[in-house]
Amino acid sequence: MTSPCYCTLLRTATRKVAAAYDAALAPVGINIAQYALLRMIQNRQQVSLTELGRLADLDRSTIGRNVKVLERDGLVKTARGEDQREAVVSLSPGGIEALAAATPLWEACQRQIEKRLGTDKIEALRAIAHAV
C-alpha cells in the first residue's frame, strides 16, 4: 500500500482534536461527547431519546447508554413523553450549570484549534465534514 489510509488518518485527527477537547473540559468533569449531548439537549429544551439519537448520528441503544451516564452524573433528567412510549430527556439544574461552566472553556479550546490551523484549514475542514 503507497496512500495512508483515509479512514486512519481521520481517526487520528478525531483522536488528537477530542483529546484537545476532554481535556478542556476536565475541570467541569465531562467530555467532548457528553457536552456535546448536553448542548443538542438545551437547543431543544426537552427531547426524545429517539430523536437524540438522530441527531447525535447515534443508535437508540448507543443514545440511551449515554444519557444514562449523564443522568447517574445529575446532568439530565428523564421522564416519560406524552404518549407514553417515548423517554425524554431534559437537563437539569446540574446540567445548567455545567453548560454554564464548560462553554467558556469549549469556546478557548475552539479557539485554540482555529489558531493552530488557520482559516483555510478550518475552512477545508468543514468542507471535508460536509462531504463526508
Second form
Protein chains: 2
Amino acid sequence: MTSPCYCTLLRTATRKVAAAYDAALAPVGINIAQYALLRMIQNRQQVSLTELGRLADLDRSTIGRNVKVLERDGLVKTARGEDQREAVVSLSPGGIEALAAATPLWEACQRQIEKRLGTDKIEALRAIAHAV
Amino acid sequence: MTSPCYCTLLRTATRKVAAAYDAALAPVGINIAQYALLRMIQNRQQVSLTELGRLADLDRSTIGRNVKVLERDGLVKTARGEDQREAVVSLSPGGIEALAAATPLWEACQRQIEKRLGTDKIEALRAIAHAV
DNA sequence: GCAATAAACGGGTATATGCATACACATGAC
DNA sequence: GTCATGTGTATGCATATACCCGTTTATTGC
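Same protein, different state: after the form predicted alone, show the form predicted in complex with the DNA.
First the chain shown before, then all remaining chains and molecules of the complex.
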C-alpha cells in the first residue's frame, strides 16, 4: 500500500548520523553543523554571510544566526567588509584550535560511517547527494 | 585532502528533499514532518506519545511538542489514557480530511523523487536508511 | 548628481529537534 | 498500606532551519 516516504527515510537517517557526529565532536564543544561551517570559513579565510549561505546551501538568515553562536563562543570573528553592507567572517585563533582538535574526531566518525555502510552505499550516498 | 563529510551530504540532501515535500504539502497547510506523524497516528488509531516517539525515532519531548501543534491546528485530539499518565493521541475529523487531501500531493512528490533518483539510487536510499 | 533598483544584513515568527529536569501517576516489595 | 522505583509527560534551554520584512548601502540609468 503505502510506500516508505523517502523524505522520512532521509530525515531519520540524517538525525541518527548527525547524532553520532555530534557525540563525537562533543569533547570539543561543537556540533557537526558548526564543524562544517568552521571548515568552510577556513577554506575561504574570509567570507561574507551571503557567500557562506551559498556554499552551505543555507538561508542567509540561518547562516547569520549560526555564525552569531560561533562568534559568541569565540570561534570566529566578524568585521565590516569593504562593501559596508557585508559582514566578513574569519576564524579566530580559538576557532583554528577547535577545528584542529575536532578534525581527528570527525575523521574517526567518517571511518565509522564508512565501515557501517560499506563502499557501495557510501558511493550511493554521494550519488544521491549529487542528484537532489 | 578533506573528504566530503557524509553527515553534511545527508543533511543538505535532507533539507532539499524536505523543502520539496513541504512545498508540495503547503496547500493542505502541513509539512512533511506533520504528514509523517499524522500517518503514524492513523495507522495506530490510538497511540501514546511515548509509543509515537518509538515509532518515529524521536525524542518524547519532541513528539509532545509536535503533537501540540497538530492539536492546536485541529488535526488530532488527545485524551487521558486508562493509565492516567498517558496521553492518547488520535486523528480528529479535520486530521482525517487533511491526511486524505495531502496524500495525493505526497504521492506526486514520491514519484518526482523516484524520477529524479532512478531505481538504483532509490534502492540505495532504502539500504542506507536501513543500515544507519 | 539623483532617483530607482538591487544587494546584504538583522530581527520577528515559526517549526523541528534533543537534553536535563521536574512532576504526576503506577506498581511491586514489604 | 507505604515507600522505592519506574514510566509518561511537560517545561526550560539550546540549536538549526526557513520565510518575510525593514533598514542600510551600492549600483545603475538617465
